[in-house]
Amino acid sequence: MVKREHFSAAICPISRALDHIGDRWTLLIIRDAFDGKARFTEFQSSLGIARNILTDRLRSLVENDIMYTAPTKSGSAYQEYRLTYRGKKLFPLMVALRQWGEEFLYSANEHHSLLIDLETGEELPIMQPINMSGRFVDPDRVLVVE
């Protein structure tokens, strides 16, 4: 198997995030966390990921501050993973991957799932990045400086 670089002293932000969340059985753990999923059997059901992987990618998640273990709410004597802050704070991430998968993977009349905001009722608007006064931004308008 070939060993992986990792890009920890790396200049760009992205590749740094990629260490941390970059393959996508890790990606889909995440996903799961957010829609209410926190056993390791719930995660393997969902996914039908390989006991071994899961269990590398689970304790990755939790080196990496995205997840943390806890007693489960019924007391067992399992342990559940949660999103730490620094997980929560993915969910944007998460949601443009989801509106460009809408998007771009499914036809037209293709069924999917949505996401609703549980306080309007409303499907999220397309997330777009802004500027620092509110102006909306494109790809053509901004400047990676190194």
Given for the second form:
2 protein chains.
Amino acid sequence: MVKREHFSAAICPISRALDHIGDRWTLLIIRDAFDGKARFTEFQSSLGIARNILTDRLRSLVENDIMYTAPTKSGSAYQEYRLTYRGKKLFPLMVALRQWGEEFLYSANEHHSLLIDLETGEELPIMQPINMSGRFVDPDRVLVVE
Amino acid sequence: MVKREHFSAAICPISRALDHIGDRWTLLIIRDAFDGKARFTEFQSSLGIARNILTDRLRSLVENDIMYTAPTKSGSAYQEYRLTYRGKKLFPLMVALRQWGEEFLYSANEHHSLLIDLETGEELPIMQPINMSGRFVDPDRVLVVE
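Taking the form predicted alone as the starting point, write out the structure of the form predicted in complex with another copy of the chain.
First the chain shown before, then all remaining chains and molecules of the complex.
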């Protein structure tokens, strides 16, 4: 993937978002961070990713204020990578990816991991956009205005 | 980006979803399809993408049952690419990308496009995951179970 040094002048927020996170490894690192992984070696063993690619993606994530580095709680020389406020706000995106995958990419008796809500002990219902009146919004009932 | 001929055996639905749509061009083509674009030349001029890359991504989208081809309504020799049922179910993902971009990637007086709900004539409130009790779910209040 071509490295983008400058972000687009795009007036489309989807396009600009993808300038920051439109890369498979980047999204998988963010997923792992939501799952509690924080150390370079944790990401590396989870993803089976080359060191130089992981280093590059983590650097971009820090530069883009999606992750930040902090000393480990144990006080060792290593550092941890954690999600910033902006990074944590990618949670709906992670849920959207997961729910679409769950709905369409597994056969009926094929096992996949589950995202469990700790309050109810159950999976989340399918997340859907709502409008200001609280009604579900269908993609045929919206318009992009430039 | 390395072309993946086979999808992963991953038990993580996010990982498997990214096997299908974890590519910036692919997501931009899907965005354009939601915006009503359907012809090869429409995608090409919207995205400024090389013909061979666009051909490749459209072929993958059709193979993965996210888009399908159909004759144009005008009856010309050209064909249109439209979203399947599975493709339309990526709407929450598009909204998540857009809303994150809107919230964090534009300065206060910088212009961006708006997604307007036709019922209310207003933008959508920020989409958030809810649990089975209808309460908003915080990323710190969930657990991934394998």
